[in-house]
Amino acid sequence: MQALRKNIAEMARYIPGYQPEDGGWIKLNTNENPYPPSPQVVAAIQAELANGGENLRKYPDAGSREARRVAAELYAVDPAWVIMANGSDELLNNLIRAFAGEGEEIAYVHPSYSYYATLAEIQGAKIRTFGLDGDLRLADFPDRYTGKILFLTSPHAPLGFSFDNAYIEELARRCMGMLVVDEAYVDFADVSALELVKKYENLVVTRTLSKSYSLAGMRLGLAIARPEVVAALDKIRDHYHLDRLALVAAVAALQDQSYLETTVARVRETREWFAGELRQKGYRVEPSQTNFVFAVPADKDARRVYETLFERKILVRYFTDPLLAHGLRISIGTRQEMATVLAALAEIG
């Protein structure tokens, strides 16, 4: 079509991992929590809809302030430096938008989030990756990286390992432009970078309430920032971008951090456990600060697992990158799902 911009005629779409449409799967590819989100989400979702669902012929507030104040109690900081969004995907997106023009440069890991490129292909931005070194670190980084944006997902997917706050502080430093830390699954994890906001004005931490708090199918994420970057990003996104029902749930789930405790140190111990057994069976796993392990094979023949896999209706996510070829990247689910698992594996061979 004529009309098209160039650069969205041209460019591949993001494609997720496989959700299977008939029942009776395991489904261990995309990092969703085994567990259901804290009751209080489930009470206040109903509470929103009493009255015969009278609340919903309402807008929403445009501000989500009581998630923002909620979140911001949490995480020790003014309102002014959160902002809500629909999924951390749209913080992601609007990020981008706000800092990199056309043909301006933002850089991420390879391997990472490849959805990165998806949403600077769509802005019509350059793309640079880094790769990693044998330490873990950004191989061929410069000293004075002067692209608009760098991504780093941490703890890293789908790796599973986090950047210590030493070496995002140094980034920081690097960094010209912006420096956007993906915390999606933190809360799986031992260290996080939201105590260095305050002390580096370019650097964004964004998170997501799709893992840690059960809320994938909300679609609910945050930032937290300087507040003229939350101005910044407020001034682009929808205006009415969060539902009243998302609204709700956002907060309650938030306000039970028992809930939270309960069921990430529940994931912790599975995971735990899980890859202790994977490495018995002669699998090579790398130690995990999230809700999922990479795990290899003894023949590093790992799309003969996957396919196996697939046949008994387990679904882990097997990608075609020749970086992550060799290996799979598996959820963690309850106990049970994970012991039907390994009794597959040990069939497999």
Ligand SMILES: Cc1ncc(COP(=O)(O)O)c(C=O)c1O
The other form holds:
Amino acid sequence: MQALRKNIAEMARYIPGYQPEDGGWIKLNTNENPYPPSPQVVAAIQAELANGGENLRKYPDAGSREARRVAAELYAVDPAWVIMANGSDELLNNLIRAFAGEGEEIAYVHPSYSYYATLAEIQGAKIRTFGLDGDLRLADFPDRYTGKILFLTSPHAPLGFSFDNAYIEELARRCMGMLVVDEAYVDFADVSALELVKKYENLVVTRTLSKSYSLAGMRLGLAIARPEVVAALDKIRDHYHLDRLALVAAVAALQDQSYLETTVARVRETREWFAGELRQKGYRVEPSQTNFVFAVPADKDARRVYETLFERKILVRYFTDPLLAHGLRISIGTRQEMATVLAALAEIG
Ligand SMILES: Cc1ncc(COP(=O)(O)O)c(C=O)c1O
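Could the form predicted in complex with the named molecule be given as well, to go with the form predicted on its own?
Next comes the full complex, this chain leading.
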């Protein structure tokens, strides 16, 4: 394998959250939505499969035009400002490919979504991380950051807070390269940086349909950015990156905003109730703008809690990273699932 690029040979694989093969789990480790997608999505997929799947014979629309139109209408921008993607991960990857050449630098907040680092390693880009200070600002962030991209996960994962827009604007001004605001969880939040895309040339917002739209299994994401950025991302993506079923699912999901509002409201309500119950049990729970909470047990022995829940077939996310190993990221499931978690925690003590 002498031909293998050195950085690929040396890099570690990204390990996504565990997906058990057997049934019977309460699965709260990858921030999936506990509710099914909109019935309109299922109907659209069924319609696309009509006549014995006749449509599948043909390539999908390489430009995702209908989905872009619907997304653009929803976000009140021109369709030239929108790109659809095979999960927002595809966009994060292509943003690095488009903006950061080999040896050039990208940065992200540590802790946050570590997949940025994996994607940068594949590209052979340099990686810089910025920690969080006590005010949840980026520690030691330069007045003029000259790296090619800063990835800002907002709402933050796994801590759950949102950066406020005044601070995001400040970062956009301090970044000489691109500022990518990864809004994977924003539909569960009170604030969004979307309006800033028009104000700052270097600002890109990425979104996913995996969480709030219950479509992790379809692999759908999108970005809102200036047309020049969208055009660059259009050049480097696979031309048929979204299949026909994903495209009709995207359109139906984005069009059914009342379904989204109902399920998001339920998740938010369960989140607040669950966080309150955990606090009563002595956990420290960060206020969350997402569909998960970061919960720290009183003795900070999160690993023990993780393992004991695992034995009861309740799956939550434990990170070995020393900055996070004192807590657990627990996705918000149905109220009944969360009640089962609370009952298990009461037994564990
Ligand atoms: C912060 C963040 N960004 C992006 C993603 C990827 O989302 P998608 O399923 O759209 O690829 C995730 C998924 O967990 C995430 O937590």
